[in-house]
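The chain that follows stands alone, in the form predicted on its own, written as structure tokens.
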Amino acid sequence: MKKLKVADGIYMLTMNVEDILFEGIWDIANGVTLNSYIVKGDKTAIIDGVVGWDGAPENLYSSMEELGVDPKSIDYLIVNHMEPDHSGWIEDFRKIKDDFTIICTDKAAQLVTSFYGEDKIRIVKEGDTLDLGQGKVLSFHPVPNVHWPDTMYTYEQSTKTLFSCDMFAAFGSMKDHYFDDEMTPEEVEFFEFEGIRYYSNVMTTFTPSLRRAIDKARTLDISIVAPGHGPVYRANPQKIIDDYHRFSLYAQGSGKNQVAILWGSMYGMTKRAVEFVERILQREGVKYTKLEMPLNSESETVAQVFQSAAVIIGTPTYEYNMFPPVAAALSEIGRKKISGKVAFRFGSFGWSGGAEKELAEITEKYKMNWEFLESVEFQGSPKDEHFNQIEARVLELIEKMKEKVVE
């Protein structure tokens, strides 16, 4: 565990863990950060934890000694939400110190019961305060379905500093740089990339939500951000605000300048028309990303789709339907209500068609408003006609997802 000086009188506690399914759904081939802070004043609050993800509770109470924090002088622990990365510490915590107020709001209150039997609890709302002396004073900011309907901001007014938990964080492990001013150009593409795979994976679906949340975090007189996963952004906490806008517009159907091609064969007939598709985008300079099905992994999928602003799929039909994998795929972008993507479909059959009508049907029934340009189908090989096609609509479809660039 590492143990960082964030500003006067805030501590962070933050770990790498790897090899785990966030949620127990989206593999993080690059791992994740766990963050918990610690705000010292004539008083002391924990915010979030991260007990019990290294072993046992007297990691945190030998890391907190060695940054002067005796964890029995600990007065409140502030669950920013309720969801066990970041409230599974609590009966842990127990074992080192039981008494404690656990402040939260009054969703978050309920969980807290039912997940763990805490009752001394202290129900915050919209602008209340914490004044824990030396004049560090905590204000509380509800920000419901980020990503819980529980969830809410804490803001420390002397530092101005932003605890934000699942709001501005990333995936992918720290290994030596924890701040902003701190990155390397490769850092700093490498934490785009994993915001996004953060944001697509885990938070699309509440964009909506999201957005409220962006508003108010511009209320409010910003120098530290300061998230639950990732790195704390101290000389341009408005970058992450900015960037989490902009992955907002990406999740109805902005993006970056790019295409994702989502597809998969079963005997090389649609790959040979995947190929074909790669020549023209290279002759045309348009970068892309290959999403080969089912080698691909979920995560990645949904996180390169959600990123591009063109999608083309390359899907046989199986059995009267989609390539499986394939409408797979498109399934979860459609749980994940990644909307309004400019899009283009080919693929091969053999005795029947049927891809197209699952296709239609998944993107109607996740209400996913994809503007799809006119399907090109070939039976077995593609020929010389279904290549100029494919041609014809890729070159549109170039032209279409111009409007759609966002970066």
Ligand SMILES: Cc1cc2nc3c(=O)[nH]c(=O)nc-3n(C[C@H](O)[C@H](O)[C@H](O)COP(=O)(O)O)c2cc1C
The other form holds:
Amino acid sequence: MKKLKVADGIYMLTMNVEDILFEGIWDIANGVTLNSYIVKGDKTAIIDGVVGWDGAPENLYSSMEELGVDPKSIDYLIVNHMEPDHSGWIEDFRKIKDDFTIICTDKAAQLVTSFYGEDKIRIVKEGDTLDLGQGKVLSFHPVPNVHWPDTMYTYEQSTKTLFSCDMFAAFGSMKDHYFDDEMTPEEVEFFEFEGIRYYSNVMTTFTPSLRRAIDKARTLDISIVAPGHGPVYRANPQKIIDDYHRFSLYAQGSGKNQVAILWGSMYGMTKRAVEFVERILQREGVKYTKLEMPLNSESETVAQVFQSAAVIIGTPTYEYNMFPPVAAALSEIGRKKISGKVAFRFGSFGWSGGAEKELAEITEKYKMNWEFLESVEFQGSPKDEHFNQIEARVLELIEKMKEKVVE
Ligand SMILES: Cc1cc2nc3c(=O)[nH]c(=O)nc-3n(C[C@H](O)[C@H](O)[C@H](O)COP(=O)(O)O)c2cc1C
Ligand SMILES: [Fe+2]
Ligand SMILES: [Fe+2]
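Can I have the other form now, the form predicted in complex with this ligand, not the form predicted on its own?
All chains and molecules follow, beginning with the one already shown.
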């Protein structure tokens, strides 16, 4: 666990967690950090306490001691969000100290009680404050449905620090650098994509609530954004707020000037058309990523589709439906409410077809509102006429996606 000073009287404890399925689903390529913050006045508060993924709290306690904070001196546990990646240590903490107060929203209070049996809770509402002494005053600002209904921001007034929990968070382990001003251009780029991965994998379903949370952040005078996962922003805290706003647009059909090719092929018939599409995109100088199902991870697939202004789907028919791994990926994208993308589908069939029907079912079921160009289906191998049709559609897609580009 790494210990860092964020500002006078404010410390971050952070640890990298790798080789896990985040939320039991997401095979995150570059891990994630869990960040916990300590605010010291006369009284001490810990915000979003974290422990090792295995639940071992000793690491946290010894890290606190190295910062000169006696774990027994902690008066307040501030639970910005009850999800156990932030609150899972409460039960363990109770074993070493039992006179602390949990501070959280009314919705979190019900969860704290039902998950951990805690009842010493102070419920806070918008604008409530907690004076820790020595100039450290915390205020609380609920941001419901930023992931869960219980979530709130905590804001420290003297240092203008926003403890934003899942909001403004990013996946990706932190190796040497923890603050925005320490990052190399490569690290800035790395954490931008890890932010997109986080937003798209974890948060995108709640985009309307995230927009309200962005608006709320903009009403606060912020010098430091200190999230629950990923880097702390102190040189340019507006950047991550603006980035999250841009990501919220990607959730609703905008994207970077690039195409995601979501595809699968059993015997290589559809693959021939995928390779043809690649040659056109290369000729036209359009950036693209290829997501082959089922080989690509779900985390990467959702993130790449999310950040692209256009999506090309290559999928054959399988048992009167779509090739199942492509259907599964598209359904996941639909469940995440990634809407409004410009899209085009092609694929091979043997005798009846059926992929097209399931495409309509999935997009309808999840109300995706994607703007599909007319699909191109071919029996067996694609012929010249199909290649010509595919080329025309891809060129049309490249034109249409220009309206969607936000970078
Ligand atoms: C397990 C399996 C199920 C299939 N089910 C259908 C089907 O229901 N209807 C159909 O038209 N073709 C069906 N096909 C034929 C494929 O769609 C056809 O072989 C196509 O060319 C495969 O394209 P690919 O090589 O890109 O995978 C099926 C093929 C397989 C292997
Ligand atoms: Fe969460
Ligand atoms: Fe989280």
